[in-house]
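One chain comes next, on its own, written out as structure tokens in the form predicted alone.
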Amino acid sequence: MDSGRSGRTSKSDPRRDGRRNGAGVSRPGSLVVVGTGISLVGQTTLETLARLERAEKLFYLVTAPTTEAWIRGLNPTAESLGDCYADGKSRYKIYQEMTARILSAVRSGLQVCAAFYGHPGVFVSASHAAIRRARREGFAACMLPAVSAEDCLVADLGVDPGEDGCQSYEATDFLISRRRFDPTSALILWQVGVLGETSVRKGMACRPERLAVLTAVLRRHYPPRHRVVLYEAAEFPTCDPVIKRIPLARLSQQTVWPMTTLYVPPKPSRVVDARIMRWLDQT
């Protein structure tokens, strides 16, 4: 987040959030970034709903036509950012175009709301970029929290990240940066279905040879029978989440889509530092 912003003074007026210009007041336009949650409508907070309804210009990027129809019914100014996507187009260029479109409306003096599927701060480059740029230019800008895929994963898999700890990485970054991690804590790898991809295309899934490389890296730390989970949160209240538990050795044989998250449970063995334990008992 931008270190130069002032503290939030009011949640009810996005014009008063964020950095102020040299005159001591924010410029006329404003931006609030919100998330619709994962499941249709039910995970949208009351605060987010209010921002969606009263925005002078509303942008959105969601995955389901029913969610899109709901958003359009809330605000007649609603405009999809989905047309920024095109086969073969780099993701970097896509996010740049989204950011530019949002900022153009803010600069015109409107109270702008940008709504994204899930949590707007989790794997949404355009949301963070728009807020940073808006604040640098003297506009009020803030982000509201929302339900993310990780929140749904914790609930659906019945896991507690507080028990053994939890590590979370984007899958491509996990591989190319040779991330160090603790196999006795849970491991979550996001966007496995777009492993190594810099552009988008229809029907995208993780290429088998890339999934094999990821499997080989994980095999250095886990036994072949260690059971992992391919997970997709339910997008509709009437649907069940996708929870596929398989031995790690079979991971490279699976079809993994962009919405799929890989959850690797912790190994059971952990070494306790007896010296630290004695010190804690004595203090």
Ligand SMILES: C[S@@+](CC[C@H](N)C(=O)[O-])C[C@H]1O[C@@H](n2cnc3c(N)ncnc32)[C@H](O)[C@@H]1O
Contents of the next structure:
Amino acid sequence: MDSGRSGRTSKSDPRRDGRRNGAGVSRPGSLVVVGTGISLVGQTTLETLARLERAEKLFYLVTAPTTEAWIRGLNPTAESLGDCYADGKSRYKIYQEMTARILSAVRSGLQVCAAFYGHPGVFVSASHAAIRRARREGFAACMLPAVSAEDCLVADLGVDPGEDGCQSYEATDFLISRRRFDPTSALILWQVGVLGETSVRKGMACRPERLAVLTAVLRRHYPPRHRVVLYEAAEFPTCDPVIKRIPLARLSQQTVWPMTTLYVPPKPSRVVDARIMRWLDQT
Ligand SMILES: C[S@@+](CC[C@H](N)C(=O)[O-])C[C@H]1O[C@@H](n2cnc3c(N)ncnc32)[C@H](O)[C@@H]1O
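Rather than the form predicted alone that you just supplied, could I have the structure of the form predicted in complex with the named molecule?
After this comes the whole thing, all chains and molecules, with the earlier chain placed first.
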């Protein structure tokens, strides 16, 4: 197992700093991937903060300029991965470039930290790819958990995924893979604002004709007056989240930005299976 989080080793111990990989082979250079949460500073765990400060090379990808300024103040080696983005460039190419930059620093023998906003493992291909590749090449690599947009949504909307269950999909994948889901459980659709986009453009919002198709697909499962939520978690502790509740029938008329997540509440609960209930009572 990766030893990057062992509590029994000292601060300067190479094992704690992740210089030993899962197979027990030591190689200079390591990678820890962390998340800064959604809201500035307060959602960064103490463990993540220590990794940000201590890294010999720090890469970051965040959305808010204030978060960027804070990160740069923590560690003079901080370098943004934001310049991998360019208008019209494919998302696949962008993530490949990010992975390559992170790996090149690891190969040079440094203890590298890569920080992404939110949870670094939630809808972030480059983070998982970098860890897989680093491990394949014999370097220690691990990911620390963090606060994602979904965690903020649960808190801000006051919904408990344990009550009816909860399904979470990337919006384009939800459409093109014709995902089968249970409308009596909650449905969370990510990246609706970039529905069907393989490349990125500044200021992009979901194209109305695509939003209309998504709305039509959802309409097969929910009544037109079913109220859905367009949700944006606050990026600053002093701000409120944006919570827009609308009937499903009006979804296609909305402007949906890349940072928006769509929450579709569950339809009324399923009828419980009386036979299984009786059997459970008897066993
Ligand atoms: C590339 S994913 C990154 C997710 C991020 N790693 C996380 O843990 O939340 C981008 C998507 O996350 C969601 N997202 C990001 N920031 C958000 C925010 N402030 N409020 C609501 N959803 C957000 C949106 O669905 C957006 O399209």
